[in-house]
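Okay, so here's just one chain, in structure tokens, the form predicted on its own.
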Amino acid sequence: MGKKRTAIVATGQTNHRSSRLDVNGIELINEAVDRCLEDGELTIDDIDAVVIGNMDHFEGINYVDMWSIDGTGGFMKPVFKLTTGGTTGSTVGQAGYYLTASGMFDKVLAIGWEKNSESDTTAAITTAFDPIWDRLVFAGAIGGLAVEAMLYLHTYGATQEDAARVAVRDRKHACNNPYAQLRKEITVEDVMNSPMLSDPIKLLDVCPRTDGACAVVYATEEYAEKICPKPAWFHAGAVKHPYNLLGDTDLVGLRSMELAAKEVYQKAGIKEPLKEIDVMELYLPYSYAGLSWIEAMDLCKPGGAPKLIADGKTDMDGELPINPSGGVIATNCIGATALLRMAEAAIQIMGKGGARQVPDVKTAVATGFGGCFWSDMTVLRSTKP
């Protein structure tokens, strides 16, 4: 049996928020589940195979899969956990496209979620790395982020106003879009003014903690076409998981994503990525990414991202506009992240993003980050492979 052309046929997500009070975490799941399955004029009974993910050791809760049966509709179905960190969402997504590429099913459910509230987010994180080698000096997500950015900053003679420009951008932009947590824009004073968190990092630099969910829903060629009149064709997807210890990480330059973004541009025909991608929903924790890993996957030149963000080549009216959505900044459910890169970018290629909804786009790009380092890059068209 060879490989079927998939496509990613509906989404949905949550209203996200620091806190949902209002629903607990199976409802928090069945409430993307059902926009999703709205979105596509579906059922849960049209679904094949369900699959999930989260920090499971977030919330504390260790077979997702089953506990979370009522919220994902996968009652005598079958379903499948997948875990990464914060790659959690990319390889959920990624694995509804191989589940229906591979023939196996037809429909499949894809679901990330996370209730941050009910977590401590920090300590969960730090039990990720080795307690000999990494836990002492890199506990949490910000201390490595710091380092990172602080090598960028001596590196390429960067400023923090620099890497503030990203935050005031994806902030920006999250006004626009009806389910961002962080609906509010700030300024670059706003950032250099806000709190210390881990030097050069301060508070506006980085992503909220989230409570919220995303769905998708991948479909062969053969369905996709009935369910969405215009499908977001799945044309390449890389995984990059080279590391294991931080300590192995090379932090100037984020070498996974180098290794995705010559993957994916390669398989899907790329060679200007800057000119030929019209969208990019990036996984970008903090504003310095915004800066490094766009040389990474060769936007521009190394140390050339301070000019290209101050010259608004990646704004709404841009060259290539990134997180049309807001991003990771505006909005953080750490498990449905990745997947909400993913499910963004197809509702780029559907052209039902209201207000965010970048015109006449044909190819589009996610990507994941997470673990040590690692990137998962996806690149989605209006056109069949």
Second form
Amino acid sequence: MGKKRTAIVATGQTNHRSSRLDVNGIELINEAVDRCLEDGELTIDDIDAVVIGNMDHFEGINYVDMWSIDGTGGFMKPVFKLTTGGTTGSTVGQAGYYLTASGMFDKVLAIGWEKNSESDTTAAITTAFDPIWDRLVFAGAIGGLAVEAMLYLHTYGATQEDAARVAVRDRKHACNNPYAQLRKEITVEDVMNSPMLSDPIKLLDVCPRTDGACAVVYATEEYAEKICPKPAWFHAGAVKHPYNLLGDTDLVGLRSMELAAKEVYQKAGIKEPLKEIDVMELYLPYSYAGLSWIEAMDLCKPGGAPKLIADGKTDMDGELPINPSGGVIATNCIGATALLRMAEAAIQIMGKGGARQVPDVKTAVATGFGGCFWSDMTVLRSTKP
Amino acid sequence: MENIAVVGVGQTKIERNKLGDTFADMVYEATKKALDDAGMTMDDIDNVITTSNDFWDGRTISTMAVNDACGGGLAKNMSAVEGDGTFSAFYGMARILSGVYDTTLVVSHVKGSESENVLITNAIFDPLYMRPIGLDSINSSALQMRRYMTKYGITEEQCAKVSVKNHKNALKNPYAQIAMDISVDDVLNSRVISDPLKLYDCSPVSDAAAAVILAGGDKAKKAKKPVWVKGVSYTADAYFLGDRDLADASALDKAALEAYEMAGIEDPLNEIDVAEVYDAFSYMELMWYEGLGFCPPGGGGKLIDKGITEMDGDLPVNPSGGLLSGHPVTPGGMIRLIEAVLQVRGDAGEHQVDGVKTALAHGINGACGQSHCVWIVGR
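Could the form predicted together with its partner chain be shown next, to go alongside the form predicted on its own?
Okay, now the whole complex, with that chain kicking things off.
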């Protein structure tokens, strides 16, 4: 692990809605930054560097790191920007770790944000793909996910109801999270009866589009415990970003997640993830991901996820609660989403989860998802690495 | 600071239009050259940082276009910085300093030929107040040049001298796009682009890719040709142009001071042997002299008048020809770092400055040099 032990010591997030007409992007960012600083009882003067991420095609702003200085507090500080699509939040979160662990900075503010209400998300996502080979057939996010979902159903004989249970679980959890966008319980029948978007994905199987921002502060060991009594120590991170052409991607099982999980488990010394991890905040943009991807993370054997979910093992009172915050199916402000997972994992370790708190969390895992089936993974713990 | 070295560098030729190359082709070329330069294979690389800009590439997650060209793929942990390559190199270095990785490959690419510079740089500006009046990188820089000339009495001739110097230096750099022996009058008489900027005050539209390999610990010590990072810092200024005095580069003042402090440099003009600075426009080089502490505020004109930054001066600046001789947007600063490394190694070929022990590289981000990154490298 790194030379300097480093922890998330403060988190802040906005109130998420489909459209935050009351704020512009910079004010939205500032809402998360202010809350984060308040959480750590810090001022912007305490911050040594800022790293920010979003997708510039979404809001149509070039050089967001420069544009947002008034909201991030980056004036006369070191600032740069990361952009890796859906995984932006997790790569920003990991950058916060590397920048502090490097010893170059004591306290680093990492920010992810997105104002999806001002963008055409599908059009923007479509431009991610190769203009000659992929763009014409790969329309936005949902088409590729539908192919993956159909392959999962076909390969393991799972049902659409099995997937619907993931959405039901996450939407139920979201009711405990005052920041979540969609806070209304749904049933399997509701999911099954919702409009078909891209077979087999129905409206209630997928995440909404959200305006929101998230910020976390990383601090080195010298400062961490002074700022936060129970810091969330960074133990392991991995990012797996394969892709060139869609045809090169194996959509049965999330290969990038398998490799990311293998790497972080090895780095963090985790042998039996289901038993050893206390809570997971997963970037599950649609219900089928809640089946396939937890298999890739080795929580169960391939094809075993429907039973694990149906048995309630991943519910709030289960063996390994997944997405106490309600996850992405309740809130998806894309550039912030994966950082929200890290922030929520840190909140669980800090014991600040309120109604969504899982008791006695020692090991929490957060993931990011994006690009063309890319995965990032982070292990946070209450104990020092 | 712990010892970190640049152990390999690679760049493509900078050209107006690389019709035969995709982003991936260019990045592959730069990566391969950097690996060969370092005497390494991809197996020796722990992690990869790409540098691009989605607007310039016309592609969301533009890193996806070069993921396997830079040897990333499933095997390596990757990330993507948007902005200038000097900033991504900083992140690459931080990853090594964290102790998690030993070697980082940092790549950058852009194809100005496939971009619409005016629209793309208009999108840098605030959508409500500044975009509608049509600000872009060229006319905002023209405002900055006018303010700089007004505040400090800098003349158009002094700015033109930068263009003359750099285009002439480029004659000896095989990677440069525009190399020519021109006079001050040629610059002054070239057509007005955005008053007071004339054609030869401006950098061209360019295509190129660049790559550097950074290493720490034993990997750096065992490197064939290590060039050590002595100091590095970066700082961002205010966003709204009206919130800054455009004639001064406060963020550069701070970044340079911090980098000098780290490198133990007290008198930059005398202690630095060669500098590669981000001369997107001729006047900028003069402004950056001041921000970098080579002269007092307003002294940039005198510095060029005295010939101090000429190839045979006390502190040659942009022996490669700088950006005026080829301006690929995100690799722009990274190429400055590469050139600084080559100078320290004595590998700069015909544009080599004699006896370089310490070199400076400079990158900028945002409009009118809102953010600056300063690297000091040496033997």
